[in-house]
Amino acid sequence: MTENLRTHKDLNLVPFVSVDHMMRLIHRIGIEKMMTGIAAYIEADFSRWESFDKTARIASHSDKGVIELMPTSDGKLYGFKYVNGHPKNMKEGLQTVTAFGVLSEVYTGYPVLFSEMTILTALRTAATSAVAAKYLARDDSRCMAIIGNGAQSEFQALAFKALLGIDRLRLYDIDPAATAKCKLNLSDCGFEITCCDSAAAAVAGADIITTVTADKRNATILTDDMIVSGVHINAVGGDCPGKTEVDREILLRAEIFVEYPPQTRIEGDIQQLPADYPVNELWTFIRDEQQGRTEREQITLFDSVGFAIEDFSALRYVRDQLGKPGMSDLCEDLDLIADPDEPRDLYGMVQRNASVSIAA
């Protein structure tokens, strides 16, 4: 019985979601609804954790930044993301992070979706943060501090609003212009927003603290004296070797939760700890095999570095949306796969095309 997902006649045409398509998809669905949908796909995929190939991302580091591939498969679909991280780009008027992704069917090996993922990564990162916080933050959490008000900040705020009901924000960035930008972008989104002049001021009174800074260095964005009992820390910015945000003393006080320990120990804030330091895995409490927050006064910390299954979930979500009525205009077909009449005669296909081109 065939397991391929498409008919033979369209196997060579790959749906492509451009940046423009992705923006139109977000506006058609609604950004909060879309992040809620991606979050649901992430939870569904993490709940079948054992179905996936799992590997730490493949990284090529330079003194300018990092370029990475993030692959995974559940046996039916295979997905990967190409992504870079170049903090120096911001000073040159370029994005710190750019990305694209591919989803393929395992049965044929043919791609079934090719998509921009610069925007989609921002959505899935925020959705993953909110999924973790749903299990780890106190139920009555309503105020979030965001330290680092760059490209990811608004997405984090909206995901936490959609999934947890966050309605108060305390913003801080070393660049006041970034904070002003974030406040302006979120001004009509239902938040009470306070702009702060230091990280310490931002975290004062916050139930949840999100750190999402870009510098590729061992930084101390949060010091131990800033952290009070009962807070949840969403540490997003420490995501490669030599790049951290959280004081080691905070890690020793907190219950730590991660996506995939072999990757997080290399890239996350826990690279500051011994290699065998105990941590908890996200999938275990999504699947109710372990409890997330166990006490109101507990300090919880999600050491988020991003994992390939989250990209797989986001690509799967986008592909499913494109299959719904009225959504076919949000992608275009790429003639990406050679399709000779006789599978073994690729050369003959090339030659026939040459003959047509010469005649024309």
Contents of the next structure:
2 protein chains.
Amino acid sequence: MTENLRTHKDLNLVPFVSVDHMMRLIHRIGIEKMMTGIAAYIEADFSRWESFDKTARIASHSDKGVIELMPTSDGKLYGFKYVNGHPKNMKEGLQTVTAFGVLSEVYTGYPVLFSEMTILTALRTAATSAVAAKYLARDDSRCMAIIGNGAQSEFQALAFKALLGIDRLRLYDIDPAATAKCKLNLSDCGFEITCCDSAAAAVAGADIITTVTADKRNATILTDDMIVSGVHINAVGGDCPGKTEVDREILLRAEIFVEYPPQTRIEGDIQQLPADYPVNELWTFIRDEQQGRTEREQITLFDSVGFAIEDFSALRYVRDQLGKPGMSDLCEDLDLIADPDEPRDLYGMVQRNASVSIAA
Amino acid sequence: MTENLRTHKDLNLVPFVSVDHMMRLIHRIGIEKMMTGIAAYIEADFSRWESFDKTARIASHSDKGVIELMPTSDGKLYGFKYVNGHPKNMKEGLQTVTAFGVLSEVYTGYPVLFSEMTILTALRTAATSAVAAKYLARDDSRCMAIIGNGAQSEFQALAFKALLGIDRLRLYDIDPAATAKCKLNLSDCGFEITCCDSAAAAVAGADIITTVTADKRNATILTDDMIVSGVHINAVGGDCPGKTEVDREILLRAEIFVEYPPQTRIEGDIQQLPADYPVNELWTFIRDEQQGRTEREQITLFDSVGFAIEDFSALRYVRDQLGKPGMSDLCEDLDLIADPDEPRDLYGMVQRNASVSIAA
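Any chance you could show the form predicted together with another copy of the chain after that form predicted on its own?
Below: every chain and molecule of the assembly, starting with the one above.
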């Protein structure tokens, strides 16, 4: 009976990682080490791609932005993320992207982790980009241009430093204040940083070009004449219908790599191309530990939109960290699941609560 | 600036209604009054059916059960529910169905309510059944049979009492302990209760027949010979592929009413019928305040599976109650949304937290 009650207690209380908890987790582990850890979970999960239920995310669009649900399951765990994308939010002092997510046990259907994911999404997006670049960028890459110096930019820089050894940054944003903020935030991280006054200036000499702008429109951040052979393009910002960053001509010159084609063809920069245009699936290279880049002079492009498995990996990573000694203070228990002692007696549980409620 | 900070504070903290809060809300309002209130919200939302984004729920099936996401939006608010269905859970001392849900503001994409929904789903399911019966059952209905006396049964009884004046119950479950539990729980609620030893005995003389069993298989809870003319069947338990309760012959004799045909044809009892079999949409009768039953001798059947708009209505109802004077103690603020003062400075917010974390 005691055992039974303990099991009930465990299942009806769901560990919750708040924003504050997540920040403390990052500092306790170290942000570069944490992104490296998440990257390893993403690689492990992409390597068993066929184990997952895969579905394009379920989007609810309005003229102000989009709200999406991103579910997946490997048959043992089920995960989903809620995420919004509201480019207009920034001008109102709000985040463009906020998110939270849940991991559940497939066997019972009970949630086992509820977590903030605004910060965690920033980490996993950067980790995914760096994983892709490991397979796609030239081995001697040292210098990265970052076009768009908003909320995601520093995370990209640090993930590429941790996983690829990038130590030179060339920053550009249409708002110089964003560039100044990015430079200041990264000033003690071991980068040589150059602030540039145009996208063209930023990409000059870069081995890797990261585009991570937030406008919800078909913008042309990169034009064909900026792109020299041998470069890797990490195109992060073009991630919903009508929102692209890269000129179509560049797409036609590049070898294109994507997370999950059915979703990327709708949301990614390749929405500019025919629906049957050949693209490569990142997971196949990760699983076979095989370089995606075949020639030094090749232009490679990772058309990042963000896929549910990456969130699943990030949540799985967080859950595993919380289980380690000394980490249990990084979450709190939420009274989320009604779980009467006799499962068919939900009404009785509510009814018995009446005396407590009235007394309170 | 103070104003701005207050706005930030309001948005980054999300009101959370725990299981305990929900039970106290029910007792403060009164369960029958609360179901009547939720029913009114459901009627109001079904009356503006065309305002809603509608999609069949997104299900992840395993051999143990199903986990589903149920999103909808009216353009101003967005809502979704997470819900599982694991019939095998009951034998392990767990709930068959657990749920939680979120309401968000479409304008910002920020969540504005996070709530337990295991109990709330029980209320809204019963409220929806009673709303349907208002339009479909004979006006002089007094006696309801309930086949399946599990977690949903008492809520059904009380909703039908509150909305239709049902005051006689005929209970049957394959497990007499479930019937005894249901009878005991309802003993002070003003019903005349008869416990029956078969489904056939329970339906004899009933004006309304509610089937609410939990087996995940094609069961035949009701057979054709049990059904007399003039009865209303509230078929609640057949709600996923391969899970039905009502004999096909009964479906062919009855006038069938459903929530959202594309979902019900997959999940409801009508999965036994051809995909183009004519059914009536409940919302059209609610909007026009028009009886669905046209003849006293007619057999009507509500093939309930549960639709996202009902959860949206229930969450909206809860949110409005929390806004009333004296109700603010029925939720707590969750630190769920990372919201730096400068929206593009998410990394800076994390970085500035380092000193706090290390000191802690």
